[in-house]
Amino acid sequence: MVKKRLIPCLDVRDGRTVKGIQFEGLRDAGDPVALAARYAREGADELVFLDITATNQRRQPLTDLVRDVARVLDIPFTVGGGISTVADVEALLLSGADKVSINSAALARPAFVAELARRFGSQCIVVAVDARLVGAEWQVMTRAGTVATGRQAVAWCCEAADLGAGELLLTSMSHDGTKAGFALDLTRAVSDAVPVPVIASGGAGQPADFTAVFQVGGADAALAASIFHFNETSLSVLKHYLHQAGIPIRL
């Protein structure tokens, strides 16, 4: 059977790790480097590294700190952020990355995902999805959360995915940082509609909230950041928690 997977997430802004609610109000959670090494040492399935203003601010991402960080991992790692050339994808894999997530580039030329899955292969590719509930809507939002697509997001992670990438990074906007659970149903609606895994992501709370986002949502993985910043939980009191409730884990 294959393993769900728990995915430590570190949102990096002028080099420290961030987090706030709803991609607003960002606080310091630490040094990424340090925080890397320690999920790695505490079972981190994966870790997601995302330089959350690269975008916005029109400049590549920080290939010396993702060198940094991967030095540190004996773990699968995807980097995002600031992605938009084959080259930078062929730098940040170079400097250590295992995967590169992208999104904003993605959505302004869809073509880009399988011209990486050609020539990286799938595996390498992770599309990020970010969504907001709007009205009874999913609608996918880019540039780091401030500019509305109007395109719907079951259908955009259903187009990605016949584009070539390998996996889905699906955040909820609306519940991104509240802990007050994953969004199940869109979860659910992306899990039943794509034939790659989904890893949830946006409003992970307390080890219930997984148990639902694997059992209820169907994603393959959950993506978790504050919970674990500030110690709210554990990986391995989370890991023993999920085992015991049957999902299968690696312990």
The other form holds:
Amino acid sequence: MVKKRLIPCLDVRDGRTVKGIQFEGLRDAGDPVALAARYAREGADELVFLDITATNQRRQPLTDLVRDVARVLDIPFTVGGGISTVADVEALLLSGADKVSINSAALARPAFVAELARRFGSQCIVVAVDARLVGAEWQVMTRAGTVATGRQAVAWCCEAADLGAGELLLTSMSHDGTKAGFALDLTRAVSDAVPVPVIASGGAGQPADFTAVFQVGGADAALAASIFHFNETSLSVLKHYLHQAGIPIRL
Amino acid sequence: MEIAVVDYKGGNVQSVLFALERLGAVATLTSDPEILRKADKVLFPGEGEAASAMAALRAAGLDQVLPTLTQPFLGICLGMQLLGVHSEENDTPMLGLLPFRVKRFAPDAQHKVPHMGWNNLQSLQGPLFTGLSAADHVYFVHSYYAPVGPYTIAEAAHPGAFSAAVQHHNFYGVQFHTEKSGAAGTRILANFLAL
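Having displayed the form predicted on its own, please output the structure of the form predicted together with the partner chain.
Below is the entire complex, every chain and molecule, led by the chain shown above.
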């Protein structure tokens, strides 16, 4: 059977890895190529790189980084952050990225997802959804979580899957950086509603949080950053813990 | 050893080239029939959609060349599926080197489509899998599959069994990504180069 995946996320800015607490107050966590190689050795099932460089001169450094990573890495990786054109996607895939993650551009123009799926195949198109709990409703945010879209999270996830997304990266901004556990209700609702795999993100703090997001949340994969970057929990220890807990894991 | 990687603008060839490079092998990315015929090994990566991949092969004349090759040949992912007769994906006739017909997975609550992630291999047969066991995992990402048949040399399940690898004479195919499957994938790629 297909196993649940653990995915370290590397936020990259100006070629370095950083991790924010609720998207603000960034800390430096190291060289992305070195980190990627270390995670692969420790048993990461995939990696995600999110480019948070806030300049217009991002494409060349990012494709260079993707090429450096692809040269050493023998597991799949996804690249996201500011991708808004077919040319962006083509450049990243040709440099060796396995998948690209689209967020604000998909919200601005949903047909973009369908165009990418037709051109490159659904298998490499991930739609990232940043959701925030407002009252009792999960609302979709855009532009790095700064602008409300008025869309409801489960409905947007269903639409993205219909448009041709091969996978969804679902982040709870209300949980991101808190280490208080994943958004189980949101993850369950989306996982039950879409036919494609769901990566849960935001809130990982301890091993039991991962058991819960797979068993209760129904996630296919779980993404985390700081818990891995700062050696709080090693991947291999976490994978053995999950295996003991009865979660299907690649050891 | 001369290694050729088939270039038909239809897949993520860079990852395959890097994987070969990590094994110390130098490969030529080419659509030139002469270079393909003279190579000791030919790799055929594929991604994306079946009909456009077949159209790209025809445009390059490769639909006529590939079936005539006699050296060890490895189709990867869509490159494996294209070896079959037909795909349900946009009702596409394919190369017909192996007698399978490619079908689409039906998703259910526990089994998402695409089948994406690490799955273990079962019923391993032949030299491609020397040194591997049913405990080894490889990376899959696909929505269509080749059923199990006499040509199957490895199986995986999602939830029913399907062909994880196929072979007929010199034509091998793997549904998973050898180049993205960690140590297990590297071993399979090395085994292919040693054929």
